[in-house]
Every structure is written in C-alpha cells, then in structure tokens.
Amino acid sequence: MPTTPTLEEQLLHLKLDGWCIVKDVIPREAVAAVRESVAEATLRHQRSDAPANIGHRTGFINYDQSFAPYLVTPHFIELIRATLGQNVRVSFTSAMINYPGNARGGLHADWPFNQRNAGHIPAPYPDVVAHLTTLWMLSPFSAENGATIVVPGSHRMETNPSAESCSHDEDTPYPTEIQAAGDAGSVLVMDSRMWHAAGANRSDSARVAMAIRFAPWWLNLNGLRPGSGERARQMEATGLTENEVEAVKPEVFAGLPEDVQPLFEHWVEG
C-alpha cells in the first residue's frame, strides 16, 4: 500500500515540480455531501457570463459555505502555511462545473501572474511562491472527465501563454504535460505561476471542483476589490480588465468556524 506523502516529500514535490495533491482533505463519508451542496448552490447561482458546459460561480464563500470547516484540515492547512508563511490569507473561492462535453481550456497561468489581468505582475516573474491555486477534487478526477492539466516545472519558467510574448500558444498541447488525477476529497495544490488548463470532459457526468485560492499577507488583494480606487487606477493604467472577488457578507464570516475566520476576515464587508 502506498504511503502518505510526509509535508517535506510535498514541500519538495511544489518547490521541484510546482504541484502536489493532499489527499482526504475532505473525509470520504462527507465528501459526497459537500459536491452536493456546491453542485445546488452553483446551479441556483450561475454567473450569466460562465463559457459553455461550464457551471461557474464566483465569490462562492457567500452562497455555501459546506467545505468551510475543511480548509483548516491539518494535513492541508500546514502545506499551504509552510509555503507562505502563517498569515495566509484566502483570496479567492469559486465554483466550477465542467459539464459532459466541456472543451480543453487553453494553457495559462492564474493571477497575478496571468498577463491579461490589469492586476498582474510583469514577466520575467521573480523566483518566489506569492500566490498558491488549490483544486477541490469534489467529484474524482480523471483524464476522460477532464482533470485539470499541468506542466510540471513551468512555475520556475519567466512567462506563460497569456503573454504575447510567450512562444508557446496557449490552445496547443505543451509535450510534457500531464492530467492531475485524484480521489473525491483531494485537493491539488499548485503554484499560480505554473501552466495548467482544464481538461475536456469526455464522460457522460459533471466534475464539481472548487478554485480556493491563497496569497500571504503581503500580497496585496486590493485591486480585486469591488469599487476601489486601487482596482479603478489599474484597469485604467493598463486597458486591461481585472477579476472581481465581492466582499464576505458579515452574517457569513460570522456563521464560519473560529479557526477559518482568519482566512476571511480581511475581506468582510463594511
């Protein structure tokens, strides 16, 4: 029977090839309960603008809160404050289905370092962890129902395919990679600078998963603030567009478990 991974193997595995996966995040006999209550809130709760065979839904912390109390589960909270430090903060939640017939998404990189963001930071990136990604496998994920692709190692390259400058176009197949596949209640966690894309769905059932992302305390989230001057300066500045994360309704942060409300607090509203 293969053994755990130890938090040194997984430090390694993110420094060397820039991801890993933390299995029974959430425990199997609860697992099935939270991809419920995502796949029902995300329904009722779809963005207007998601892509085709996609369910989306951004700001995901103020419409179900059922996976809460597991973003503290030991084995996964100490990976992700080994790597960032104690004072991490989550940055942004959201909801993705990917519906029997879903297309491949093209390969790219997840803010800040996403160069179609107003709010990016500039290629040739520096050699630092500043932003973590982390996949919630809620439903199995596998190479026929479209489990997310990542290039092992792209997080150590300068750029990535959201750059003009890039080499590499974004809608052809990078030769190294590879699908990450993983257990109902796995998480992936990975370096946002590293390439990854969304698998197609080739099965005849929806894979729930959830994007929660997570950034040290010194990176600064204001600019994906509704409203703020911060995120007006950029967008003007750059011509770009910038993604949107609404605050934490009050009533929320204060329903959340004690030991999670300090990923949250620094985005309640008010």
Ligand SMILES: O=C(O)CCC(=O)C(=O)O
Contents of the next structure:
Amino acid sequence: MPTTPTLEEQLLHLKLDGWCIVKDVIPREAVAAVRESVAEATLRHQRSDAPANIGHRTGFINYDQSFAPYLVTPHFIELIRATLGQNVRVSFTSAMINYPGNARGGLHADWPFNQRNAGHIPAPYPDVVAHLTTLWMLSPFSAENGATIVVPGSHRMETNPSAESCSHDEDTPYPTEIQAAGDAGSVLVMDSRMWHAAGANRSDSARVAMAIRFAPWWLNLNGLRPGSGERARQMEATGLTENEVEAVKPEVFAGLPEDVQPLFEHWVEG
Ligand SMILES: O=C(O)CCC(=O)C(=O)O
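Switching conditions: you have the form predicted on its own, so give me the form predicted together with the named molecule.
Full assembly next; the chain just shown is listed first.
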C-alpha cells in the first residue's frame, strides 16, 4: 500500500528533482465544487488575449475565492514555508482551462527566470530557490488530457529554453521529460526554474487548473503591479513585456480566512 510522503521526503524530491506532487490539498469531497467555481469564474472573466484553446484569468483571487481556504492546508503550506520561509507571499493567482485540442506548449522556466519577461533574473542565474510555481489539479491530470511536462533536475541549470542563447529549443521534447499526472485535489509544486510545458490535451474534456505562485519576502514583485513606475522602467530598459497581477480588492481581502490573509497582505489595493 502506498504511504504518504513525509515533509522531509517532499523537500528532498523538490531539491533534487525540482518538483513534487502534494496529494489531497483539496479534499476529494470538496474538489468538484472548487473546479466548478473556478471554471465558471474563468469563463465569466476570461482574458481577451488568451491563446486559442485556453481559458485564462490572472489576478484570479479577485474573481473567485473558492480555493483560498486550501492555500493553508497544513501539509501543503508547511512545504512552501519550509522552502521559502515563514513570511512567504502569493505572487500570482491564475486560472487556466486547457480545452481539448490544446497543443503542447514550449519548454520554459517561470517568472522571474523566464528570459522573455521584463523583470527577469538574467541567465546565467545563481543556484537559489527564489520562487515556487504550484499547479493545482482541479481535474485529474493525465497523459491524455495534457498533464504538465517536467524535466526533472533542470532547475539546477543556469538557463532555460526561453533564452535565445539556450542550446535546447523550446519546441523540442527533452529526452528525460515526463508528465506529472495526479488526482484532482493534488498540487504539483515546482521550483520556478524547472523546465516545464503544458502537455497536449488529446482527451475530450477540459483540464481545469490554477497556477498559484509563491515568493519569499525578499523578492521584489513591483514589476508585476499594473501602473507601477518600476514596471514601466523595467519594460523600457529591456524592451520586453511583463505579466500583470492586479491588486487584491480590499473587500476580497477582508473576506479571506484570517490565516490566508498574510499571504496576500502585500498586494492589497490602495
Ligand atoms: O498548464 C500547464 O500544465 C503548464 C502551465 C505553465 O507552463 C505555466 O503556468 O507556467
């Protein structure tokens, strides 16, 4: 019978391989309601510039809070805090629906290591865990519906395929890549440096997920703030675009569970 991995085992997996899966972050009996709520809010607030076959909404906490209580599920947040420190912050909340027919994405590392973002740490970057990407499986993730493709160990590289100088092309599968499958309610936790991509959805149903990213207190997030001077200067200096994360509305913040509020306090509007 499979046993539940300990925190130490998960930390080792994350350190050596760059990723791990945390099961039952959303309990089985609750996950269908969260999936429906996220899917419905994504459809209602869909980004007009989302790629074909993808439903996408950034700043998602302002539109739906059904997932918020699970951000502090003890065996999940303990792993996040053990990696990034006690005063960790949520940097992004994005909903993503990959529809049937969605093609495989390009291999990349995430912000702040993605070299196409204005606010990136230039490659070659140092070997430091500076940001975590967590992908919440609201539908089961399978090879057929496009479970995330990961390249284990690639987080220790000092570059990634978003850099023109990287010797690996983003659209070429990497020989040791695998797909991170899991049950609905599980969360794929990745070092944001790890090379990854969305898998192709060859099934006949939508893959509903959220990307919730975490930063340590010392990482500057101001370049993500719409309208900030720092954002404008980063974009002007690099000639690159940047993700936008809208501020959390005060009334949304006030309605969050007390133990979830510290994760968002740095980003409240006003
Ligand atoms: O949808 C996926 O499986 C991957 C998403 C992704 O690449 C990202 O959010 O950076």
